[in-house]
Amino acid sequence: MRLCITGTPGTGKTTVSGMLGMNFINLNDFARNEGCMEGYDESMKSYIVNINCLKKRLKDYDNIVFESHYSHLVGCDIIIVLRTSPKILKERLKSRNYDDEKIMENLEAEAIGLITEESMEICKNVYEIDTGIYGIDETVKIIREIIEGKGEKYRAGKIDYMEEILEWY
């Protein structure tokens, strides 16, 4: 089984992945080490990852967790999208010293559920967990339930932060 933990930066992916007790790969580190980075986009202030290169390097991996804000793109049996209220996320990204433009870009992506939508287009087993409601330990417990086939109530498409966007305008 290939489990992909994805979500906007700051939603808890790395922390949760490390607590599952499973082998996991941080795809940012993996892409860098495997030569799958194509450079740096100054306007987006982020590295450019060659997803096709990454898929080729990961094709033989099984019984593993892939973790990154783009892990849902590498071929997954189950995708778990960690979500967080943009209000909470804003503070987390500020504490990471993201600049205002990068914060807003990520808040907008989170508010409209961009990663969830992308995930649902490529996989039938997509789940969402709101890490602003559930703590880390509870999120890990929920992920284990999902893996065991007991997480139907966490199927993607139920989390909606659109009301929060309206407050911005």
Ligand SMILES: Nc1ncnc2c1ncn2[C@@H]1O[C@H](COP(=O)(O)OP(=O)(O)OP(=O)(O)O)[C@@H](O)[C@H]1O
Contents of the next structure:
Amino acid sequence: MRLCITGTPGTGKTTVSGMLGMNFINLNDFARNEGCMEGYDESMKSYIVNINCLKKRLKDYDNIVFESHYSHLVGCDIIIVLRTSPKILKERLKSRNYDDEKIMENLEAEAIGLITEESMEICKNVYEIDTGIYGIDETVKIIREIIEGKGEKYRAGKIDYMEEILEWY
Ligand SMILES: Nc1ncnc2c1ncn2[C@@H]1O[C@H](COP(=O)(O)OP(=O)(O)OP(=O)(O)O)[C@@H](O)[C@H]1O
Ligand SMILES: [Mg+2]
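Coords for the form predicted in complex with the ligand, given the form predicted alone:
All chains and molecules follow, beginning with the one already shown.
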């Protein structure tokens, strides 16, 4: 079983992946080590990852957790999208040294549910957990329930932050 933990930066992927008691791979580290990085996007201030290269290098991995904001693209049995209300995410991203433009891009992506949408197009087993509502330990517990097939309540498509965006304008 390949479990992919994805979500906008700052939603908690790395924090919870290390607490599941499963083997896990941070795809940023993996892509760097395997030569799957294609350069640097100055405007996004982030590295560009070659997803096909990653897919090939990861094809023999099983019983594993993949985590990164593009982990949903590498071939997954279950995708868990960590979500966070833009209001809370803004504070988390401000505490990193991201510039305002990068913060805004991430908040918009989160508000419209971009990663959930991408995930639902490519996989039937997509779940969402709001890490602004559930704490770290609770999030870990919910992920375990989902793995055991007891996560119906967390099926993707229910979280909606659109009202928050309307308040921005
Ligand atoms: N329920 C929760 N689950 C995970 N993290 C949480 C939760 N509640 C609060 N946090 C906090 O949110 C932050 C998440 O940071 P983390 O580095 O794990 O995010 P990330 O999704 O891996 O980001 P990136 O995509 O940039 O790697 C941490 O400071 C963590 O303590
Ligand atoms: Mg991380």
